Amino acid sequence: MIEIKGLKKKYGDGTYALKGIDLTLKEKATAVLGRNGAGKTTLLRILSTQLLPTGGHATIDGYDVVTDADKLRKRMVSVPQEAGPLGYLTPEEHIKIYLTARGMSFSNARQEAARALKSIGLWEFRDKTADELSGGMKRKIFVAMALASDADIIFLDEPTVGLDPISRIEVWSALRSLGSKMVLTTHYIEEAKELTKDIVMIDGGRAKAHGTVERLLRKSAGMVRVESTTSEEGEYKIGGIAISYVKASEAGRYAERGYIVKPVDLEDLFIMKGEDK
């Protein structure tokens, strides 16, 4: 379990990336969802002991991410979004080198590498260099490394950013095998819904909402989103789009006036007022 109390991070230029986050994350796959610059990468870097907080504290299974960092690093794996494989190494070589660096014997590393590669569909490509693989397969190498490590918790920062749709599906398939060990950041609504049970929404360095998809959308049940690029009428203006939220029973009237009608989804929680938790 991850306990976060009053977590803050202020950078040297005076910018607060986190402004006091309080969260309890239990043992289930969790997505930290937010726009670019929301603070989700900073949060993940602090939890994975790569960055020191400015204030507050966080613990993982009772271990403090600052004072117990050495102990936690033996139990976790972190895959940053900018991670890229070495082009001249094969998937099998990546995993064996990684596992032996973590202290595993070469014999066990070979066995665990084979198990992980087979489980995510990379076994037949084990002898190809990373330069010969697709973008999705390259990301799957890191998922395989995480699987093979048998870590207690795995942090992934935007694991499918920049991937084409087919590659994204490949990586999703691999990530599902991580189960409840996984905490990932993403700004893709669909990815959060597809891979996780628990969702944290961060905006402006604050936790905006937390819970299952069903719980987060409960307040907007029976509502739809209507938007127009020609009308000035709207509760919210984003770019040249006027957006309002109305009862589903009124959707037909708006559609007749040329509005686009959409079901309310998680992204709407970033738009609606009064949703801060």
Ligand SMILES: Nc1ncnc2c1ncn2[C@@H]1O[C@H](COP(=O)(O)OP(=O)(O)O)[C@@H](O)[C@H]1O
Contents of the next structure:
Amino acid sequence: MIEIKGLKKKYGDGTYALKGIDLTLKEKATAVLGRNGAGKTTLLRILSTQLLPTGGHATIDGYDVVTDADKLRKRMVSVPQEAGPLGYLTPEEHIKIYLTARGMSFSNARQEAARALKSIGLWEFRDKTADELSGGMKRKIFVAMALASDADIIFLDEPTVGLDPISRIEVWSALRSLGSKMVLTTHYIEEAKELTKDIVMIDGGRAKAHGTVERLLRKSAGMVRVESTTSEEGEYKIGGIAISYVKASEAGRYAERGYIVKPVDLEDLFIMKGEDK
Ligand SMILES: Nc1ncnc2c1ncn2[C@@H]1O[C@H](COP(=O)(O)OP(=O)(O)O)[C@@H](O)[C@H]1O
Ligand SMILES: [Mg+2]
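Alt. form predicted together with the ligand, vs. the form predicted alone above:
Full assembly next; the chain just shown is listed first.
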């Protein structure tokens, strides 16, 4: 279980990336969803003991991410957003080196590497150097390293950014088969839904909502989104589109006036001026 209380982070230049986050994460997998700059990476780096918070606390299974960092590091793996492999090593070499450095025997490391490479669709590329691989394949090397590890908890920052649709499906399926606890960040709503029912929405350094998609959408039950590219009338203006949220019973009236009517989804929660959770 991960408990986060009043977690704050102020960077050296004065940016407040986290403004007091309170969360209890009990599910096997949690997706932290938010647009660019929301604070996802900052939160993940603090939980994975790579960055010190400015205020508040976070514990993982009772261990504090600041004072017990050494103990936690042995149990966790983190795949950073900006991770890039070493160009002259192959995917298989990356994993074998990583696992043996973590203390695994060489023969186990070979077996685990093979299993991870196969599960993520990298097996046929195992002997190519990372330099010869596409951006998506490079990304997969890190996910495979995390998969192959025996860590209890895996942190993944935007695991499928830059991957083509097939690779994304492969990565998702590999992540779903993980036995360990997983916390990932994403700005893809679809990815969050694919991987877990436990979703945290963060915006402007605050947790806006936490729960299942159904729970998150409960507040907007009975509402629809109406949008128009020609009308000036709308509560929100995004890229030339006027968007409003209205009662479903009014949808017909808007449709007659040429508005497009859509069901409310998670992305709308970012658009709506939300009260904090
Ligand atoms: N090292 C840093 N120094 C100063 N500001 C930073 C630093 N890293 C991130 N920020 C700022 O903190 C905020 C949150 O960033 P980040 O956690 O990377 O968000 P996300 O991962 O959701 O895109 C942003 O405003 C970002 O510009
Ligand atoms: Mg980020």
